[in-house]
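Below, in C-alpha cells: the form predicted alone, a single chain.
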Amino acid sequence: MAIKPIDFKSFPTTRYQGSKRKILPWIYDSLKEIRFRTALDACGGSGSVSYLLKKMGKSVTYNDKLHFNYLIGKAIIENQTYKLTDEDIADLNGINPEFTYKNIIDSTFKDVYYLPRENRWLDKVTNNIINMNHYQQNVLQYKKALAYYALFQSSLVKRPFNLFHRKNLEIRTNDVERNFGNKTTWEKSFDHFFKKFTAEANSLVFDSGTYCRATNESIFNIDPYYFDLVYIDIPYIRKDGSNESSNYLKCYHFLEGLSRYNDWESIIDYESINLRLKNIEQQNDFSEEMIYESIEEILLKFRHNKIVFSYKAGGVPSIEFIEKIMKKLGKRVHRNSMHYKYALNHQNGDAKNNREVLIIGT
C-alpha cells in the first residue's frame, strides 16, 4: 500500500520550549522505516510528534505529566470528532449573567505577566471554559480541551520568550529600543489570538480511524505492555550553563495554573517573586542530580518495546551512555542526527553540539 504524503504545514503551531514541530519531516523519515502499530509518546509536550503518529495512522497514546499538556493531547490527539462552533466561541468570549466569576488572575498576578485588562480577560474566559455545560460529558470534555488549547496558545504568544520563568512584564511595557521580541504581536488583543487559535484547534481535529487517547501520568508510572514503539523526549540537561528551562513546570506553571484554576490559589508559592507553584523542584522527574538513574530506569522499563529516544548532542548523560544501556538490554541500536537551530539558543552556531539525535533501539 502506498504511503499517503503528509502535509506538515497543517500541523499545530506552537511556541513550546523544545518543540519538535520544525523537524517533524526528519523524524517522520526515521519513524516510517520502523514496523509498529501502537505507539506511546511518553512525554508528549506540544503534541507535535503524537500528531505525526496519528497522521501516520498509528494507534497513539499521548502522555504528559503536566495537566495543561494533557488537555492539549485530549484536544488534538484523543479527540477525533468534536469542534467548537461559532456559538461556543462567542459564549467563551462573553459574560454569562448566570455564572459567578472568580478573579484569581486579576487579584493575584497584578504586574507579573500581563496587563490588567488582559488579566481580567483570562479570568473571564477560564471561568467560561469551566462553566461550559450545554453538552453531554462525552462531547463536553473535548470542547473544553479545544478551548484550553486556544487559551494556552494565546497566553504563550503574548509572553516575552513565550515563558513564565520570570516576572518580566516590563519587557513589554518599557519604552525602549528592542532587538528581540515581537511588540506588534504583544499589542494585539487576547480576543484576536483566541479566535485565531480556536480556528487552529478546530482545523487539527480529524478521525484517524485508529484508537487514540491522552493520559496524564509520570513516565515512570506508565504500563509499558501495550505499545509496539515508545517515543521518549525528556527535558534536555546541558553539560554547561543554566538548565532553568529543563524544568517545564517552572517554565509553564502559569498554564498549569490555568488548567487547575479552581485549585490554583491553594497551590501557588506566594514566597516566589513570579508566583510559581509550590514544590516545583520536587515534582521534577528529571533533576540534574538524578538524570543518570532516571534514564536508566526508563530504558529498563521499556526494554521490551522498540524505543526512539529523542536527544541532543552535548547533553547529560552522553549519547554513548544511552546507547550502551540499550545494547546491554539486547537492542540493536543506531542513531540519526541533524543540525538544528533553536530560538534563543546562543550556541546555535555550534554544529557539533547543536545536533538533534534520534537514538533508535529495536
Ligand SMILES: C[S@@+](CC[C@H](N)C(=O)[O-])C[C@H]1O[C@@H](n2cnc3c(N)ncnc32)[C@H](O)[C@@H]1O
Second form
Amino acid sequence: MAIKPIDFKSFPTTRYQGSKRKILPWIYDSLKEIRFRTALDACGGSGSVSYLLKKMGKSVTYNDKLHFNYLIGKAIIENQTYKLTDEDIADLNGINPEFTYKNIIDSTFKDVYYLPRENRWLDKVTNNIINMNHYQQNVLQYKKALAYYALFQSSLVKRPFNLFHRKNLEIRTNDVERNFGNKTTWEKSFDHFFKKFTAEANSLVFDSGTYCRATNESIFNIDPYYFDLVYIDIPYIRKDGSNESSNYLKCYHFLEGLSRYNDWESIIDYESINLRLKNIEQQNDFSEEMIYESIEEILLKFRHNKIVFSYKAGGVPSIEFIEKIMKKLGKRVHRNSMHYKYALNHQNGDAKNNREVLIIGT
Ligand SMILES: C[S@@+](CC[C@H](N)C(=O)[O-])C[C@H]1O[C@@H](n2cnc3c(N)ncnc32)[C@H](O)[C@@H]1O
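Condition change, the form predicted alone to the form predicted in complex with the ligand:
Every component of the complex follows; first up is the chain already shown.
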C-alpha cells in the first residue's frame, strides 16, 4: 500500500526548548525505515514527535514528567475526537456569575511575567477551564486539555524568549532599542492569542484509527513492555557552559503552576525572585553529575525495545558512550546526522549551527 505523504505544515507550532518541530521531516526519514507498531515518546515535550508518530498511524504513548506537557499530550495525541465549540470558547473567555473566581496570578505574580490586566485574564480563563462543566467527564477531560493547550501557547508567545526562567517583565515594558525578541507579538492581547490557539488546537485533533494515549510519568518509572519502539529525547546537557536551560521545570514552572492552579499557592517557592516552584533542583532527573548513570539506566530499561535516541552534538555524554552501551546490550547500532541551523540562538542572538543526531539501536 502506498504511504500517504505527511503534511508537516499542519503540525503544532509550539515554541518549546529543544522541540524537534523543525526537523520532523528528517526524523520521519529515519522512523519510516524501522518496523514497529507501538511507540513510546518517553520525554514528549511539545508533542511534535508523538504527533508525527500518530500521523504515521502508530499506536503512540506520549509521556512527559511535567503535568502541563501531559495535558498537551492529552489534547492532541490521546484525544481523537473532541474539539472546542464556538460556545465553549466564548464561555472560556467570559465571566460566569455562578463561578467563584480565585485570583492567584493577579495577587502573587505582580510585575513578574505579565501586565496586571494580563494576570487577571490568566486567572479568569484558568478558573473557567477548571469549572467547565457542560459535558460528561470522558468528553470534558479533552475539552479542558484543548483549552489548556491554548492557554499555555498563549502564555508562551507573550514571554520574552518564551521562557519563565527570569523575572523580566521589564524587557517588555522598557522603552529601549532591542535586537532580539518580538515586541509586536508580546503586545498582542491574550484574547487574540487564545482565539488563535484554540483554533490551532482544534485543527490538530484527528482520529488516527489507532489507540493513542498520554501519560505523566518519569521515564525511569515507565513499564517498557508495551512498546516496540521508544523514542528518547532527554534534556540536553552541554559539555561546556551553563546548563540552566536543561532544567525544564525551571524554564516552565509558570505553566506547571497554571496546570495545577488550585495547589499552586502551596508549591510556590516564595523565597525565589521569580516565584518558581519549590525544590526545583531536587525534581530534576537529568543533572550534569548523574547524566552517565541516568543514560545507562534508561538504555538498560529499554534494552528489549527498538531505540531511537535523539542527540545534539556538543552534549554530554558523547555519542560513542551511548553507542557503546547500546552495543553492549546486544543492539545493532547506526547513526543518522544532519546539520541544523537555528534561526536565533537565545544566548547571543546569532544564527548558529548544530548537528542533530539520531542514534538508532534495533
Ligand atoms: C528535549 S525535551 C523534548 C522535546 C520534544 N521531543 C519535542 O519535540 O518537543 C525534554 C523533555 O523531557 C521532559 N523530562 C524531563 N525529565 C523527565 C523525566 N524524568 N521523565 C520524562 N520526561 C522528562 C521535559 O519536561 C521535556 O519536556
